[in-house]
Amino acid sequence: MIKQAIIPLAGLGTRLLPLTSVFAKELLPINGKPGIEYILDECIDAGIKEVIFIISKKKEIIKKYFYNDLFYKKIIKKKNDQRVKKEYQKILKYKKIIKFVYQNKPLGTGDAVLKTKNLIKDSHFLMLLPDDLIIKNNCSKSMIKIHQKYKSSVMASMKVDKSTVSRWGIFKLKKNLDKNNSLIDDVIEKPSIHEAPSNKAVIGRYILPKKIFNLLINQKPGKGGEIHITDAIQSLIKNNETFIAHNFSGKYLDCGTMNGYIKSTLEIAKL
């Protein structure tokens, strides 16, 4: 059973300024509630019992929007306000499940996730990035589910336009499982239109195995000088590591981009 998260969030959010210039972009409202609870509701629905944050120093805020105790309870004791209270007992309720583990030097995905090396005690364990909800259903569970099933790592699936294939990991498909699942043969890290084996891609979710860290500690930088989880799950596919991909159900939101956070809040809002 899948029981740990990781949620990399040490990067800037460079695609957010101005906003992101003086607040995390995990904490922007989205339809008036941070987007890091959206994704930890997501967790907790699907049966994680424990979430690691991966922060940078630049980003303690996300530290202290869970541990600002003393400020609600001054509030609360002077005030007794109910929905202050509610409030105050959900960041009790996240605050018991999640850890913290720092990447203060930006050096990709894939170095995100070996800082968490020591933290992970199971044989797989979750990911998602936080810029990728999935809201109407939970893609998380579907996952787990299928990690159950066929004691693999799984990896959120989604077609998208073949124009726009060099903005993500773009898997090759060796044969289907069933109508919502495919073995993988291969996954290439943003190609070009005309390197890509489909236009099926890897949306942010990942049941990946613990061995994975045994690549990650020697793994040398890749595109952009950073080091790519997607560098390390090509070469465990190799090895004849199974991976699925997984076609969700759920509705779709990038919430990375100014446009995209904007259209996100809107179609939340209308749930």
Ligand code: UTP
Given for the second form:
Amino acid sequence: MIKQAIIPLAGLGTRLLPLTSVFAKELLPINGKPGIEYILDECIDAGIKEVIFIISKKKEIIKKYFYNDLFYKKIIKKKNDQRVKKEYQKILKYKKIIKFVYQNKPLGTGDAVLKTKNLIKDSHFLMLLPDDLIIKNNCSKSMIKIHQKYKSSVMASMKVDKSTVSRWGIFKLKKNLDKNNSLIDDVIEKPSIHEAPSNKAVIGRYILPKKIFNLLINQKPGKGGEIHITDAIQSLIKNNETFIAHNFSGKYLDCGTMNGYIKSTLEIAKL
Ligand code: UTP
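Could the form predicted in complex with this ligand be shown next, to go alongside the form predicted alone?
Every component of the complex follows; first up is the chain already shown.
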């Protein structure tokens, strides 16, 4: 069973500047609820028992949000506000399962993942990128089922517009296993249109094997000078590790850009 999830939150959020110069984008409310809470609810509903947040000193506001329960307690005592009471209960529930590790230099997603090395207990763990919201279906839950069925690593996959392939990790598929799942032959981080082997992109949900840490320790920076998790995954695939691309059902929302964030708010308000 997959019981642990990790969430990298130590990036700079430059696409949401100037807001991100003073605030963590993951706390921005989407229809009244911080984006990160949608991700936590997805984890809890998928049976995850421990969530590791990778933050940085610049993003300690995230830790503060979950550790402000004394402040809530005092307000509740004074005012007995039912809404605040409910929020307090929710925060306590989240706090119980969250651990924090630090990545103070944003060297890339691969380096962020490496910071959790000593905390991962089982053979596989779930990773969620918080900019990527998936609504109308619990993608993590579906991926955990696929992992149990095929005993392999899994990544969420979605077709993207050919003209945008350079923004994503792109797959080359080996063979279809069933309607929504295929074996992966190759994955390339942010390829040019000419380099891209398809228009199938990696979306921010991964079930990764613990052995990925051995590769991350020695991994050199790749595109843009960053240590990408995709490059470590590519090395694992080349070493015969089975990775499945799971074509998820549900709707993908990108909260990492201002346009995407506004659209996500509108979509979630419609639910
Ligand atoms: P991105 O590079 O897509 O987003 O990282 P970003 O850094 O948050 O924002 P931009 O691109 O500057 O606008 C994907 C995820 O990985 C985390 C980010 O916090 C984000 O959730 N990340 C990225 C880290 O934790 N550490 C890093 O070194 C890089």
